[in-house]
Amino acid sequence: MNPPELAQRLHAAEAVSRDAGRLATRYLADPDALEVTLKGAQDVLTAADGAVERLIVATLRAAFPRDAFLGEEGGRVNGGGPDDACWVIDPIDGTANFARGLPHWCVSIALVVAGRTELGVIYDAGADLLYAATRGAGAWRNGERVSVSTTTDLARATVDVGYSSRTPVEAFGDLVTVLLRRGINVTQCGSAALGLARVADGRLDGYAERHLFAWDALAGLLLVEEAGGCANAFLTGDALTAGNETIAATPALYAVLVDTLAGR
């Protein structure tokens, strides 16, 4: 995909992410319209999730009809573009927070071209923060360039550790225990995409989770890389649809997280 085509898609993704955030926020103003249900234990779904995803897909499909789509709620919709471009969408990452009126949720949109993430946009609607990155062009928040933190001292570091019910509870506990014993502060905001954006923005020093789906991870991982951080190679094998482990951090802390998840 040539630079002008990628720039067009970035502009469209930024615009629709703001529209998506506004639509989600309108649902919050009418709690009865949320229609909160559970897909599984602590796996919350609201009417807003589907409505926001439909808005994003319809808008981007109208502009780029040959692209493919992969959404958390709608699944895979094939396109047919020669560059194998696929939009990967999480309409509301952090739905459990969203449904409770907590501010830790966001809209996450990534574009994968020929097996590599080329574009990522995350919109933190509650704080009106729009994060955006294209490969090789840096990471940005509301038009200002961002970079990962310069923290090198583990005793000053804070890492967001996500939990997935698809992995053993004991593995999550072991990960948190080891990090705490190394002097690292551990937090959990409940939105992987937002946690990754905060690593890119220097507000956190790392993010780790033993399993995430692509719609949770891809935009944030690109943001971290473009902000000068390190991230694992998420898109290996069938990870686009099956998910993978996720590690992202400052260069100084990345190896620590890799070793910790590996049990070393």
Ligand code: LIP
Given for the second form:
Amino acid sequence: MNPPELAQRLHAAEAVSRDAGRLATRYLADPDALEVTLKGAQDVLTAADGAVERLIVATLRAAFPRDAFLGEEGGRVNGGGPDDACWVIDPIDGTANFARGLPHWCVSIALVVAGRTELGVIYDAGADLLYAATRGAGAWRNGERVSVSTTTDLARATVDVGYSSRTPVEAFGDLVTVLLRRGINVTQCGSAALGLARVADGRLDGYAERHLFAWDALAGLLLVEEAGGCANAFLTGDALTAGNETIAATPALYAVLVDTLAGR
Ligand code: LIP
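I have the form predicted on its own already, so could you send the form predicted in complex with the ligand?
Full complex below, order starting with the chain above.
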């Protein structure tokens, strides 16, 4: 994909993420319309998730009819071969927070081309913060360049973590215990994409979760890399559909997180 084609897609993703955030916010104004259900234990789904994803897919498909789509709620649309452009969409990341009117949720859109994330957009509608990155062109928040923190002292570091029933409770407990024992402050905001965006803009120093799906993680991982941080190679094997572990941090903290998740 050439730079002008990528630039067109970034502009479209930024615009539709704002529209998606406005649509999700309208649902919050009418709790009866939310229709909150569970896909599994603590795996919340609302009517807004589907409506927002349909808006994003319809808008981007009209603009880029040859592109493929992979959404958290709608699955694969337009098929596409391994070298085609594929949009990877989490319409509302942090759905459990969204369903209860808590602030930590966002729209997350990534574009994968030939197995590599080439652009990522995360929109924190509650705070009106639009994060965007294309590979090699830096990470941005509301049009201003951002970078990871310069934290090196673990006693000053804060790492956001996430958990889902897809991984053992004990493994999550071990992760938190080891980080706390190393003097690191641990938070769990409940949205991986937002946690990763906040690593990119320097307000957090790392993010770790033992399993995430591509739609949760890809946009945020690119933001962190483009902001001067380190991130694990998420898209190995069948990770685009099966998911993978997610580790992203400042250069000073990254090895600590890798070792902690590896039990070293
Ligand atoms: C959520 C992630 C969160 C993770 C949750 C869930 P969703 O995504 O952002 O970090 O811990 O288990 O996967 O379901 O709100 O899109």
